[in-house]
Amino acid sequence: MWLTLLIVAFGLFVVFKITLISYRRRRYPEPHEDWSTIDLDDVSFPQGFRWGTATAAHQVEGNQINNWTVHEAAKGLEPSGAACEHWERWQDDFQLLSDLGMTSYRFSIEWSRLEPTEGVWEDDALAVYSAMVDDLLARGIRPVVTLHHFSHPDWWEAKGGFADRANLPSFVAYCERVFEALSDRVTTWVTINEPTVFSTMGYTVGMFPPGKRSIPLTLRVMRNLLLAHGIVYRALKGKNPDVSIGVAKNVTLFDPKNRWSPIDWPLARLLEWFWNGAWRSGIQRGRMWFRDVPEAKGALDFVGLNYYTHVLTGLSLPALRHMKFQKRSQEIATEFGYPMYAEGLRRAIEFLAPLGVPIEITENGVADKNDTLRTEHLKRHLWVLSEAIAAGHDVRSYHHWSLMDNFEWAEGYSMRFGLYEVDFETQNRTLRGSGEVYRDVVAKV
């Protein structure tokens, strides 16, 4: 009798397990296309769709003095130095945008150039950014301005930066000053780039400044970034309600390494909530990590999507400090270490869709020094994007990361994301074959 009961119990457990896994597969699919059967040139985009590239000030301008240069020195990292000398060469670089046929360009403002010492403002630097905006508009290129892209003045970092909400008025004042100077011509604004990346890499993993490793501090910074966005959004909309303001959110997908594992599934869901869900809930509900953030509720006119990959999770998590990621057998590993998973772009769009605002692809690209993968990467992602738009998703633009090779944060100059190759000794820019492909796609569609 006991043997019979044991067999029945085991059978019920198996049925339950199969049913549960079947539900999970439907609820959390991980699609993979047979790319050999797909015509990647069969894409279409709506009239008025904007094509662009993106850069960030610290990565291209050169000769900065900010939280990142201090971190580079303290950690013995490769110094950013002159970077692409974009601060002196920006007019020539904007010609590269025109040569590609771009209609949108996302770039960031370097706060430390404008306020190198607390309370001391450099109007000449702001005038350069203003001239950049005028030049872009004269070329028929929409400027998309990011107010915070990982870097800020070291004096502000020394006061605690985003870890102390008492510092937020200084950040808001900086945002207002830039907005007042440019909002008569700039209509699309990104307040903060990748708040989860900034929080996790700076306060959990310790690879970004300030190089700390504390979960409670990470959660506090995440919440303060949400609060900062909400305050800035409402302050700027109060000055000019006609502009469009959003956040650039990195949506990294987390999938169970073993789809039959009772451990890998909940771990993947937990990490995806930490990385993506908590932020989306904060915008929707005005609440994050058990505290109200009412300023953030509904504080979006659009959402910027930065998409690169998915992460396979299980008992053996990826070694983030060494950028070692696992991949499926059919996936291609990129030079950065993560797999190319273009199918995830559709999933990332679907994740953001419940926010009920237009989506702009503010970053998507691949590190590929020899330019052997970038064309395939680009075409796969554009095909997925075309399919998502055809299915009814409101995606307004695509910005390739990046216009040119640049300083890739903790990885220094080892990762080359540019459509243009940069010789950092001569500062010559050379259009890669993948750049020619992108140019031709834009001209065709």
Ligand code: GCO
Given for the second form:
Amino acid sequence: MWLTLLIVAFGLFVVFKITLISYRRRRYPEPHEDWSTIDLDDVSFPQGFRWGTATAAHQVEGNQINNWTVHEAAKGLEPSGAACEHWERWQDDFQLLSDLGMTSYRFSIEWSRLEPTEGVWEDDALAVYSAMVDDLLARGIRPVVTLHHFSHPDWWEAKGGFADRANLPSFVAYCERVFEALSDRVTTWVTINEPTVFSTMGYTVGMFPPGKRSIPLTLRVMRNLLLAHGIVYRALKGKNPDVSIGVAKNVTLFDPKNRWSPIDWPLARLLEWFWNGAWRSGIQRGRMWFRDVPEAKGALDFVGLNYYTHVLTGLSLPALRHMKFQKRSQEIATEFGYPMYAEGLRRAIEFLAPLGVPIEITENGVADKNDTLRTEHLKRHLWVLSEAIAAGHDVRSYHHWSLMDNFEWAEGYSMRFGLYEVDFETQNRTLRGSGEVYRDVVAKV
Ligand code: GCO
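Let's compare: the form predicted alone is above, so bring in the form predicted together with the ligand.
And the full complex, kicking off with our chain again.
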């Protein structure tokens, strides 16, 4: 009797799992193009579409004193050091933007330059950013300002940073001070870059500052980042309702390594929610990880999309901690380890579409020191983007990551993402062949 019941129950369970997996295989397809049959030059973009590149203060300016420089020293990482000396060379670097024919440039403000000590403001540093904005506008380049791109003052880190919501007023005050100085000329703002990357790398994996490894703390930081964005969004819109404010969201896709596996599928769906779904839901519903965040509900004029790849999930997932990625047989691995998966850009756009706001591609690029993959990578992603726009998606811009080789966080200077190669001994910038391709595409479309 009991054995019969057990057998029937097990049979029903197996049928349920097979049915669920069949549903998921149809609901969450993983498309792969046959790129040999596609004309990558067959692209078109709407009138007024903006072409740009992106950088971040800590990665290019040089000689910072912030949470990252403390972390680099504490963990024995390659120091960011002088980086690209962009703080001194920005006018020459902006000429590179003009040489590429750019009409948009995304860069970040380094809070620790403006407020190196709590309550002590360095207006000279703010004046430099103001001069940057004037120079970009004079070149016909739209400045896109990111207020937080992973780095912040160490005095704020010492208080707990985003892990303690009592610290948010300091962050809001910094954002307001920058906004008051620049919003007469800067109309497009990103509050926070990649909240999920910041929280998981800093609080789950521990490779970013403050180097913690706690899931509860990660969830709290994720929620506080959403809250911080909502508060800043409402504070800045209250000062000037005519600006556009968004978040630069890293959408990494998670696919089961084995599409018939009863283990790989739940893992992929769980990570998809953790990495992407929870944030989108937070903006849509004003609630994240079991708590209300009403300030964040609908707090978005556009959404920035940072797209790089998809991650194949399975029992080998722990290898991710050492940046060991898997790929499909037909995929090409990038120098970072993860595969080139341009088809995922369309999926990422479709994931963000329910937010009902315009999309700006705020980052897309590839680590490719010898420039052997970047042209193919760029042209595939632009083809996918062109198809998405033709299908009706409201994408307003494309910012290639990055203008020039720069400090790649825990990977230091080993990963080279630049359209311009940087010789860090001489600080010479040399346009790579892929940079010429990007320039020519922008000029033609
Ligand atoms: C990130 C950041 C950039 C990176 C880029 C390449 O996604 O980590 O936004 O600062 O340098 O994405 O990894």
